[in-house]
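Just the one chain here, laid out as structure tokens, in the form predicted alone.
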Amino acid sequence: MSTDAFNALACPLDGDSLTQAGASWRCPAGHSFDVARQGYLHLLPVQKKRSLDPGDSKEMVAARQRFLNAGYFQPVAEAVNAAVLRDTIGTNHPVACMDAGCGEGYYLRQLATTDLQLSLIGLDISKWATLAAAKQDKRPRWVVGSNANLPVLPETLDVLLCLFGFPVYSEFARVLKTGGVLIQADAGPNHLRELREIIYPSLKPEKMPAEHAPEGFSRLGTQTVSYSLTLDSQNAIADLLAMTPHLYRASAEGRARAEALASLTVTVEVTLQRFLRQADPATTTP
């Protein structure tokens, strides 16, 4: 139907309501936020930054924009948005949907074709990403920012996405409205497997998703996405390992291997996990 940018947004540094007015948004206090001229804003304080250029670096949101842009991963993209259909039926009012963590933006992009009324924002820690995503798309609104201290305030969202990200789930339930729906993706234990036999000498456990539901949440559903994806370039394989944190955790040796090969089929696994937002107990009458 139509998307538009989401617009209640929260000081990073008191967490009140701000306001636009004109090419910044202010809160009470008076603290401003100037938007970029490429469209996003930044709303990540440097006295909140663990580094000085936090988040992937402008060649790693490079190589994962070409290769999402190709459609490796439209089936996961297709997953998602069906769990967002099917957990907005019956919604009377646009579904306010953030992705918390949302790189260059793909996901909301094709969150964008479907038939919902949408205010959407992307957040992302990397201002290479959000700048990435704000040339790609001006619809939504597009925030550099921290999982850790959403600027947005309290019960606003309908949706939550952490797709492949670092859920902060006490934020999440925070600013997810009673009865919104939280939906989580992570990389299955043969995700990439084929890849990563290549470049390490062998291969750890992978981590399992906890069997119960983060605190304020209640389980709604999990599914596997899980295909075969053939690679038959080498500029294919070397964007998917930039994309990745293999490139930097992978030895010499190991990156090696991978440039040498010329096509490359790999397992594609995404753990699919939606949860619901409960009601506060503490607000809650007997």
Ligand SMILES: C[S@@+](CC[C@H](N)C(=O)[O-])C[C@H]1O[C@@H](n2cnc3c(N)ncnc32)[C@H](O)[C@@H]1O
Second form
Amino acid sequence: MSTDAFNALACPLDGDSLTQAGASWRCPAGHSFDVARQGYLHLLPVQKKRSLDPGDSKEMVAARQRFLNAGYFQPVAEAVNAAVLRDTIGTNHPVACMDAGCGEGYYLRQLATTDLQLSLIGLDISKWATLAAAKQDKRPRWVVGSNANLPVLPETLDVLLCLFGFPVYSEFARVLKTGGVLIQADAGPNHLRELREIIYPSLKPEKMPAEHAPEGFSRLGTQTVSYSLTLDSQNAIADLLAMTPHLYRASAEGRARAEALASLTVTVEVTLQRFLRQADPATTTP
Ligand SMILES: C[S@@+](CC[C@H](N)C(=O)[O-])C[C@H]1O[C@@H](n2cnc3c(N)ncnc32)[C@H](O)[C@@H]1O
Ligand SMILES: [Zn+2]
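Output block for the form predicted together with the ligand, input the form predicted alone:
Below is the whole assembly, all chains and molecules, this chain first.
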């Protein structure tokens, strides 16, 4: 329906609220953050960076953008959209939603096609991912930042997406409103099994999701999105390989075997978990 940029931003240095002043955002202590020419905001202080160019590289981002925009994971996006629609019935509009580790922004672009009135923020530690996201859609707020120190004010989000990402539950619990929802997608045990069989000499058992809900959350539900996907070009196979950790984990021979294929049918198997942010025990009256 309508999509706006989320504004309840916090200074990554002291947590105070940021206000926009022209082409920069400032906190009361005078820390100032400039909006980049392409429209994204850099809120990852150098002293909190673990490397010079953290997160996904420019090449990985470009491969993911081509692959996702071709629609190969659209059923996953549809399941995420359906979960957001179902879990925000009765929520005041606009629905404030963050994608933590948003990559090049595919899932927020897909969410913006629903009938929901949205206030969106996509955050990624990779400058390349955030830049690619900002180039494709000007409506959401795009931020370079870390899940370990979300530059967002406490209890301001209705929905938090963590899709094939790196969850930091204490931070997710801090920024979600009570009654807000965390939607998490991870690779299931059979995800891309056929590709892994080609690139690795033997397959390691995949780790299963923990049974317990993270602290501060209760489990709303778990579902599996599963289908068979045929990639019939070497470029699409190369893009899939480049957007997964397998590109680095596989041996040169393993990668060469995958790159030689003209077509490949793979299983897509994604586990979608939904968690409800519970009231803090300290704030509930007995
Ligand atoms: C596998 S990709 C998934 C991207 C996107 N969610 C998608 O499914 O298209 C993981 C993303 O997490 C980002 N990332 C890694 N560490 C992060 C952190 N500490 N905080 C935020 N993002 C991070 C990477 O740069 C990368 O874009
Ligand atoms: Zn500050």
